[in-house]
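In structure tokens, the next block holds one chain alone, the form predicted on its own.
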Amino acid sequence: MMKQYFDDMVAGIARKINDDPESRSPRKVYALEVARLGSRLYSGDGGVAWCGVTAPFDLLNAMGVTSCFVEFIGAMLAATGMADAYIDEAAHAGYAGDTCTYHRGVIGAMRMGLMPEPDFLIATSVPCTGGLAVMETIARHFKKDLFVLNVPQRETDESVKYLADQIRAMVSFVEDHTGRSLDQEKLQQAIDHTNEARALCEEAYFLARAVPSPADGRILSNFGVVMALLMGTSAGVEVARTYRDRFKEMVDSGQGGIADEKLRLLWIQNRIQFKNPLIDILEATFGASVVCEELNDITWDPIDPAAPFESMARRAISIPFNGDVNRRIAHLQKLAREYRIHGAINPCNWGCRQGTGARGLIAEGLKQIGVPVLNLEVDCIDSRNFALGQMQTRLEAFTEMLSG
């Protein structure tokens, strides 16, 4: 089912671009590569690793492993409107209803035979212990080996060395399970691709700060977190370059992502993954554009070819969700200032201890710099827990307050 979905998606987007080259947009190029990744995951050709969000995907790409974080599948199930049945399957199996539906959807899909069998798994302790628990569950279900990267919460010379040594051990783990040694030439190529894509993303994010912003509410949706999967590949470079070039074109011509930008919004953590009209309402009714997401930022230095594992360790530690919540708040304040944000929207995903648990502190932190926050109590995967009328009323009140 999912293999067919991704194959159809690849064929459809490629056909549209071939038939009308002028229709080639950053979002189409990005969606095409995401679909190709999904197709490889479900191809049955082997070499698949389910991973945690902060795994070094460029290193795995260099080793010829198709890898992906499991939450990607939860989001895809919601986007296709199929998540409900798998969430219910997890509930019937006894998984608590107050746990994250990204993870419950994945567990249900696994139990119903929809998750491709991995060759091995690489979990990470960041961003959440719920994700780590799901990886342990998947490993037990498929009877596959699990390697865990324990990411320190603070960056020190000792913590970087500690994680870098784990990454070296992970390389040996992958070599043992694939029968292939890490090729230094392929590693160097992956590092070059990562650094080039990183620089292009940094430029694109800088251009997105322009007034009006070339970004609209959809073009950068989920971009920061999913781009990690394409790091180390020529496809990742191409996606990043397409965004940079389009944003530069628009900024140079003074063109905004929406027709009449009045309000600039920051989106915190999770997008609502199923189809919904909230972005349309914000843009068409209130001239409010989501110009930035929390993870649409570069928080790490280029990978040093002379010390790649240390660089990858620093990158993993730098994720804003890692460490003390004050670090995350400081990062959100930085984004709000750089993008000249009027207000922020925080979908407090049900079952997300990290997101929902920190919402009061985040709202207070942004309030300190004059940025109001709208907390939306919503399930980002299960559309049955989405009350459109109530959401619309709250958006109207929030944007009217910002306009005032």
Given for the second form:
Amino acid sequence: MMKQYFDDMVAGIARKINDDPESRSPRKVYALEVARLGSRLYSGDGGVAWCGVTAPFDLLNAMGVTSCFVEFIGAMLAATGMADAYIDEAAHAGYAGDTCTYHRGVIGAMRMGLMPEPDFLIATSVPCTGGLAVMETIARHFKKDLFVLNVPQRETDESVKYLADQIRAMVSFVEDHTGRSLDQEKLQQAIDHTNEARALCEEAYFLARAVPSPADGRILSNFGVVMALLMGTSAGVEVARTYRDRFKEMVDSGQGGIADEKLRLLWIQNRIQFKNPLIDILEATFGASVVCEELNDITWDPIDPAAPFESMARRAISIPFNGDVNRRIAHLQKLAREYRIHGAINPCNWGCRQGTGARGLIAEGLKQIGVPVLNLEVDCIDSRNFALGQMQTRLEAFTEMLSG
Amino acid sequence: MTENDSPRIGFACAYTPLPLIRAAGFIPYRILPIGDWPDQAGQMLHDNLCPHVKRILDRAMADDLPDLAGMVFVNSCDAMRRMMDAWKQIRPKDKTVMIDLPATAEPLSIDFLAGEFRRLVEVLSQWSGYDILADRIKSSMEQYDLLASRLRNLHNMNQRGMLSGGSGRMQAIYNQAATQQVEALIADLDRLISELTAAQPMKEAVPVFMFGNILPDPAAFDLIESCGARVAGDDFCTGARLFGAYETQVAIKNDAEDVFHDLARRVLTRPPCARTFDPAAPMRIAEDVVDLALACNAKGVIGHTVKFCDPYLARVPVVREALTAAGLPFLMLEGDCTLRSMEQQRTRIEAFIEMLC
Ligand code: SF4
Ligand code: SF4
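Starting from the form predicted on its own above, please write out the structure of the form predicted in complex with its partner chain.
The complete assembly is shown below, putting the previous chain first.
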């Protein structure tokens, strides 16, 4: 079923682009590559690895492994309006309603046979405790080998060495499971692709800071976190280039992502993954555009070909969700200043201890630089708890306050 | 200043390396979430955050703490990280440090944790103002080994019905061990053990095994036993697990580096709570619970976790499956670190124990 879904999606987008090359928008190119990844995950051939969010996907791509973080499944189920049944299945199996629905969706999908069986798993201790637990559950369910990358909280020479050594051990683990050695040429090629995509993303983000911003509230949705999956590939470079080129055109011609940009918003952590009209309401009613998302940023240096594992280790450690909240607040403050943000929205995904746990401290930190935060009580995957009327009222009050 | 007046260092996680704190001349003081304070932490942290963390913060906000020379946090879970963030806001003058704790115990992680312990000792050295030498750490570890063996003795004596007050009293002793000066406590426990010579006649009671994370209130164990059960074995972060790293027969090495490695290995390989696991045996916690329950001849198992604890919530369904497969009835309780929440579940506990009879 899912294979068909992704295959149809690939065929549909490719046909549209083919029939009308003018319609080749960055979001279409991005969606095409995401659909291709989905199709590979469900194809059942070649090596598949379910991973944690901070796994070195470019390295895994270089090793010929189709790899993806498991939360992708949760988000995909929500986006296609199918999450409810899988969340309910997890509930029937005893998974408490207080945990993150990205993970409960994955558990339900696994139990109902919708999750492709991996060849092996690579868990990461960052961003969240729940993420490690779900990987352990999946490994047990499929009886597949599990490798754990413990991502340290702080960036020091010792911690980078610790994680780099684990990545080296991960390479041996993958080699053992695929029967293929890491090809140095392929690694070099992957590093080149990563560094090129990184530079293009950096340019695209820089352009998105323009006033008006070429970004609207949809074009960069989930972009940073998903781009990590395409790192090390020519497809990733192509996606990043398309964004950079389109944003450049728009900025050069003074064209904004929305018609009349009045307010510029920063979206904190998770997007609401199921279909909902909040972005439309913000844009159409209040002229408020989400021009930036927390993970849409480059927080790491280019991968050094002479020390790739150390660079990948630093990259994993640099994710803003890692470490103490002051580090995260400093990053959000930086984004708010760079993008000339008027206000921020934090959806506080129910069940996310990592993120929502700190919402009060984050709101306080942004308030210090004059950026008010609207905390929404929402589950980003389970649409059944979504109270549109209430959200609308709160958005209205928030944007009025920002405009005043 | 006598040793008993030593300044205290606060901690909140059972992975905290107590001997290092003691070697620095401090008394490790576990901030237990027992007591009744206004709920203030909710203003800083989301409703869905672990009540263990919130109750500790409530205690801090109500200023119900002894003088602390600093706080040692451990990165055991998301909630613990958020606790340190909040702590810095509410007690900005406190000295704080966080130890990074791997989730697995392979050699690279043991090396890393040894480095974290070395860093902790440097920090503690700055806080205390003097160098902490290897032989001091070694003798501190020996003290904790002694304490752990005394606690094991008492636990076994309790199982033989020799400790009046039963598991509630045993829990009160664990709480003392988590908050008092180790050397003085060993002397007290020796005295207690020498007095406990005769087995008391055992009450008719159903043996149950209990496991979970945070259950420090002795009255919670009294409550279980008042429902007709006998806690034949238990495995909690606020019980024996805090001392599990010191229940070893392995001699402590002399060299400082070896001591850090030894301690790191002990801490990471001690009987784990749900946040630490072996990737080679995913969800082995399920088999561990079954084994522990069978080893104490329990007729049933009661799990107790505080709400919103991701490490446990994610693993309890698999534990339930394993217990069912082993034919062991299972009752799962969730609490918020108050006795009130336990009392509310009394009828369920009574019904469960009746069913086991
Ligand atoms: S929302 Fe939070 S708990 Fe859920 S996967 Fe993301 S970081 Fe983890
Ligand atoms: S009870 Fe669970 S969530 Fe709370 S601090 Fe302990 S491990 Fe973390």
